[in-house]
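The data below hold one chain only, encoded as structure tokens and taken in the form predicted alone.
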Amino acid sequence: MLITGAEIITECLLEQGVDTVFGYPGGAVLNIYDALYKYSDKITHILTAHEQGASHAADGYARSTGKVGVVIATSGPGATNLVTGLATAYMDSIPMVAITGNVTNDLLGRDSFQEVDITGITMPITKHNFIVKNIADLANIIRRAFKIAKSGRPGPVLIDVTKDVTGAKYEYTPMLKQEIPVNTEICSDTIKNIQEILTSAKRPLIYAGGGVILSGADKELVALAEKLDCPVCCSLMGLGGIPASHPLFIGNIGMHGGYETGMATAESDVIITIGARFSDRVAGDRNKFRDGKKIVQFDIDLAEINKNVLIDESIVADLKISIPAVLNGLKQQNHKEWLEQIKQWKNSVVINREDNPEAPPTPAHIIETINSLTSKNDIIVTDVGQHQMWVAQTYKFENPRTFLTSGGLGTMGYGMGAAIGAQTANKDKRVVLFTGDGSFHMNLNELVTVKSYNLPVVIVVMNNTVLGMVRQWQKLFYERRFSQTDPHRATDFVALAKAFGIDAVSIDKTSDVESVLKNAFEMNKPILVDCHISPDANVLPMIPPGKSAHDIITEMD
């Protein structure tokens, strides 16, 4: 087939089994759109209001399936509103594949209209990045792409292409969508001492983080832990990766872990980690952290291991290979008495989250008044601050891939368009967004996005008027100077979401949770639900950044 390069383009996305992309249009892919125009009863196109937007929602689209996530915008301004969403989904490992267009392969270089080393700048956070102009490179380089994106450690691949590549003619020759090999070759001297560590343990705990969600290894998470009789806790990226509900899932780890947890990570003798990178949000004081204690490490990427902690024996490949490989042969252990002390831990400290009818509500009422309205296959997205954590310690995560969240970056703004990638690509369920009213007023012009498309997503507003996680610190570590959190924005949410088209309610205290929020979900259509929580409602338990679980803090004045 003799086609212009905008059409290898297309071709390529469906060998690739693609059938939706997000994108805005612009002057350098006007032959892209074209094609997509041609290709629209094959792919759908999903117009968002900014490319930040599109990049987000191709990566929500990614996390909730699994599939690798496409994204398309122009030149210069149009590629760099991508970088938030690049870095996002390079620091989650998430599959994905940015198109850009550029300038001429003869303007390059000039500082010509709407010209950027897209490449350049995105070196750093993408897997891997290509300049396409020759059109005979292209199609070739698509492929690579997304058997980039897609293998070992997923990450998001970029693809410059110069306008006149899109617009000129080549032979094109159909493949068939290539499979990924999985190396399966393990050392069985590795496999040997890793099971003697983990038969030999007295108080061991699994740390399970998002590696188990993107390798598809939660039921061989589970297996291992019931074959250890191991508690297991998850990082935010893990959670999901086991279910809430069973009896060896304690919580999740970290800065805002539960009290059991923390203690639990310090009073172990064994940490076994599957698919997790013990960032500073985890590890704290990594000194304290690995105290009289082995750790073990399952990972697919040799570059984590001895990263961040000194680990005792890795193994490097893919979790659905590792854990069975660890599985085989190893004997039922039992470990009452250590699972008994974590429940003690647990029931020693009760934070108090009383409600008082005639108050503003507590968002841990608000989230499990959602998790009771919801399924165990529904999709919650959050952006980032306060409410990300307070959706983290509350809400019970029974499935992989229903937890959408910026972890490694924590990007304010990621959420709508995550929510819009999550429910464009998931229309069986329902997408609940949490968000702020900090992070919500960076993105809330995809709200056109959300009504445009009629995407049932409910919005749950967390709107406390401040800064609120920045404030949290600046209690603690400020002497409650609060600089610039407390913005006295006067924004009518409920307004606003009307402006767009979209309906609106508010709660405004305790007595209205249950019927506000039951009657939103019993719509089948977009709505914003604006809640009026206390400004001084706090994250707690919280572990101070560098330090230990000894140093929790459970109370504030």
The other form holds:
Amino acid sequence: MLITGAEIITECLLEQGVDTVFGYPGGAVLNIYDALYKYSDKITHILTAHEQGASHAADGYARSTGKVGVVIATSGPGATNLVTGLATAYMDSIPMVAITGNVTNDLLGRDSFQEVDITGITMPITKHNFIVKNIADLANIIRRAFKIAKSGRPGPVLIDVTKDVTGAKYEYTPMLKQEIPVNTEICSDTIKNIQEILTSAKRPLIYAGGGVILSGADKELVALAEKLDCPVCCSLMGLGGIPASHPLFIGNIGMHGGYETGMATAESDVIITIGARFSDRVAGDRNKFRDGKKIVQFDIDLAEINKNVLIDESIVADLKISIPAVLNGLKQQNHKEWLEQIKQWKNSVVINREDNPEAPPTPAHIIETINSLTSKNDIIVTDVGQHQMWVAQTYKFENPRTFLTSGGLGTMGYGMGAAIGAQTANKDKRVVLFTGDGSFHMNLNELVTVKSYNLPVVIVVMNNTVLGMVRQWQKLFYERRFSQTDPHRATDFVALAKAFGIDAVSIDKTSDVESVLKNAFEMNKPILVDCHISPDANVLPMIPPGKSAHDIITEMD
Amino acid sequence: MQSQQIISLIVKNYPGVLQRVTSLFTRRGFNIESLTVSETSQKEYSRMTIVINGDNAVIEQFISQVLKIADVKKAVLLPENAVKSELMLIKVSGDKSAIASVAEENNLTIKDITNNTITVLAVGTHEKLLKITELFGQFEILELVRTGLTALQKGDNFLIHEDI
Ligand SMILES: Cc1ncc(C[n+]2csc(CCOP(=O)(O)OP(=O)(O)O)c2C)c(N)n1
Ligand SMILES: [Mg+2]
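Would you generate the structure of this protein in the form predicted together with its partner chain, following the form predicted alone above?
Below: every chain and molecule of the assembly, starting with the one above.
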């Protein structure tokens, strides 16, 4: 079939099962948009307000479904606007394909209008990238891009296509989507060694990360934990990998984990790391982290072994294969005393929460109320800051792919786009965005997209009027010199939402929380809830950067 | 233990692949002593020889990171006894006959002679070239350039097989 390069792109997207793309048009992608016009009954294009929003939407689409998210942007500024979205996806290993247009071959390298070297720019923040200068290569590059994006440790892939390639015609031969073979060979000695370490552990702890969710190994994780009778804590990316209600789940690990998880981490004799990578937010002091313990690591990426922390034994494979391999023949363990000890640590810290009806509501009160108004399949999205950590600490995530948050890059402004992507992919589920006043100011332009596509996202602004997380660090480490974190902005979020055509309500005091939220959730349409909370609510407990659980801060003003 | 190691990479031969490899050095802070690239006997592949400083953990991490680049087909730490060689051009001025005799005594090739300068080609291990540089230090060294080390495994071991 002789078709244009742009049509080859749409055909190849269909080969890969893509039915939704996010993007923004422009000169260098006119041909692609013309093809999308022609294919509009097969591929839905969601137009955002800004390419950054589109990139986060493709990411939210991918995180909530496990499918590859697709974003399209024009050359030059369109392409550079994807950079933050690609870096965000790269840091959290999210499968994405970004397609950018570029100027025609004869204009490349001449500082032509809207020309940038986007493959050069995105090389360190993509798993791989391509520039297509020859139409003969186009179809196979697109197929390869999808394969790279989702195979092994997933990640974003960018394809830059020159305008003459999308405009030219070439013979297209359809190809069936190919299954990616998974390596199922695991050395039996490794399995034996790991089983030995696991069964000789007295105080084992499972540290589970985003890999559990990416590989869909949540059931396997639970099975291993139960067989080992082993407490499980999750990194930010791992939340939902084991139901929060599971008796072995003990909470978040790391900087804003609970006192009991901090102590369990410090006092454990074996840490079983599953699809996690010992970031500085988890292993604050990576040289001390392994003191007095053995560490076993399950990961699909060989480069994660010994990267930050030295590992005693590791198994490099898809978790869906490696966990069952280790479980096979493993004897039931029992760690009643150790679990009891963790419970005691938990009970030793009492967090006073005053819910004064006339005072501003506490963050936990708002989050718990929303927890009770949502079901366990609903999707919770956050931006970045204190509100993100409060959600991670308070909301009970029962299922994988229900918590979308920028963990590795910590991208303020991620939430709006991600919520749009998640709601587009999950029409039957409720999507709730928790954002902060600072983060929301970064990408609130996407309210227009929420409205245009009538996406019933509940946008909860945890409005403390400050850049709370940075301000908290200034309280702790800069003697309360609040440099540029208390901006005294005058934005009226309720009026703002209404200007975009979106309903909005506000919460000022504790006694409003239940009734206002209940009404908001019953509306089933886009709605913003402006929650006025105290600028001085802190995220506690906190292990200071570079420190360990013994230095945990549990109180501050 | 901190030491110098030689790593050979087989990569797909196309523009941009060098940038992918080198950007890894800066991004992850690897300490690279030298890097050479050239085509191989098979046109589709290039071979890079990288001399890197670091302990075993660093080398292991480097190899596993570099293997994640989609177009890197192989990354191998060469053994101690690998065949290694480097090429140096050195331009010196001074007593011409004295320079020429140093060149001759060390089996070096004189590539260019003018009124004021002699340019000498030297080939050998890194240590040998350092020694030769030192020898010419008695004259005035005007310019010097080295290619960086290239190396192959000894004997029957080779990196390019059909199975790449
Ligand atoms: C794009 C970006 N810029 C800056 C930061 C640094 N930063 C981290 S949290 C934070 C404050 C966030 O403020 P807000 O969204 O109001 O959330 P809060 O902490 O008040 O809940 C800042 C500035 C960041 N993470 N991302
Ligand atoms: Mg704030």
